[in-house]
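Just the one chain here, laid out as structure tokens, in the form predicted on its own.
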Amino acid sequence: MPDFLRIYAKQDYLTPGAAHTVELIAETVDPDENTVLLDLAAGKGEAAATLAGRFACRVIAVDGYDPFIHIAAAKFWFYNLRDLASVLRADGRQIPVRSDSIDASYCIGGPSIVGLEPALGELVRVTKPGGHVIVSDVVWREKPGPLGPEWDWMAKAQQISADEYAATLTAAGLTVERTHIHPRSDWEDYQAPMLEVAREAKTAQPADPFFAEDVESQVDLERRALDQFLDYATFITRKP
């Protein structure tokens, strides 16, 4: 298993365009002190902390990776958000939250990792009728067909276009209101801290060139894919 804690050591957001997606959530939901949000695959809890801190809304952060759960909990404590933000350990396929109890829910970068249909099913279940469900994920601008082993995880990934992703959201019972395709600069902002981690690994005492090479090769892989067929999209939907 990759050392995510080390790979993402220099960044709070763990997916491309996450900060922009948080702004889309804020703009769309316009939360206040009476709003309850659910953050699925919350990572280090940065989105939850940002929204709770700005709007005094309540946020339930859900993640299944223990190191990130501990970081999120510590962040909520450090920023005095313990009365507003909480973190639950769950895998996203069975969220321990009552049905129709959340004003709006979101999953930044994780639906296809959690399992697209199960994750969407749970987000729809917990969200109140009329509430927004906002998700961001990798989509395929072009579908190249079977890929060789040199494409690593992408060779096994489902090749789903933005339109097909929107259709999956519709099939889950959601009304798609807007699709935002993130610019290449969002990827570059996301990758820069990881490349810095790799550079430091090369010069550390002792140096760790193998870890650095793994990180750099993954970034190179993503950049080649972006040139040829990948995009990143945020979908803004509403539960009827």
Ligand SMILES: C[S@@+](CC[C@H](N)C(=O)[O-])C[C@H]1O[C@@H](n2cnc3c(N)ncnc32)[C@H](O)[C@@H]1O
Contents of the next structure:
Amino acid sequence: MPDFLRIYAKQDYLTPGAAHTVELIAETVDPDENTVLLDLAAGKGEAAATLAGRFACRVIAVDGYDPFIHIAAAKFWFYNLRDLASVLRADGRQIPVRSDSIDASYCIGGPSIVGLEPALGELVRVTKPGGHVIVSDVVWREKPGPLGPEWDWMAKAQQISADEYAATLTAAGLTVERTHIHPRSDWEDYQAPMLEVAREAKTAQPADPFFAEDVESQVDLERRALDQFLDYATFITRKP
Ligand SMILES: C[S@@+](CC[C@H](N)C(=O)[O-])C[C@H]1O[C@@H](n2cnc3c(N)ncnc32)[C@H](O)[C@@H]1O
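Structure of the form predicted together with this ligand, please, following the form predicted on its own?
Whole complex next, starting from this chain.
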């Protein structure tokens, strides 16, 4: 498994456009101190801390990766948010939360990583009728057809357009209210701290050129894919 902790060492959000998705969540849900949110695949807990800190709402963050869970827990403690934000270690395909108990739920950059249909099924299950479900994910602007091994993880990824993604959300029982396609600059902002980590790995003593090369080649791969066929989208939906 890649060393995610090291690759993402210089960034709090692990998803292109995550800060913008959080703004979309804030303006759509307009949470207050009576609101309970669920953050699936919460990573380092940045979205949960931002929303709890700004709106005094409660946020249940769920992730399956211990190092990020520890960072999220420490962040909630550091910002004095422990009464509002908590983190659970759990599989996003089986969230340990009662059905219809959450005012609004979101998953930033995670549904296709957790497993698209199971993740959506769980978000729909835990959210109260009438509540929003907001997700962001990679979508395909063009479908290139079968890709060779030089495309690494993209060769195995499901090629799904924004319209097909919206249809999957509808099939999961959600009403799609809005689709936002993120600008290319959101990807550049996401990749810049990783390239900084790679630069440091090359000049550190001892240097780690293999790690640096891995990171740079992943970013290069993403850039080629963005030129040709990839996009990132946030979908705002509601459970009827
Ligand atoms: C791209 S990151 C997104 C993190 C965060 N939402 C953000 O935007 O900063 C994907 C996250 O999904 C988590 N994850 C992957 N599979 C999971 C699963 N089956 N259950 C729970 N979390 C999972 C990873 O640990 C990682 O933190």
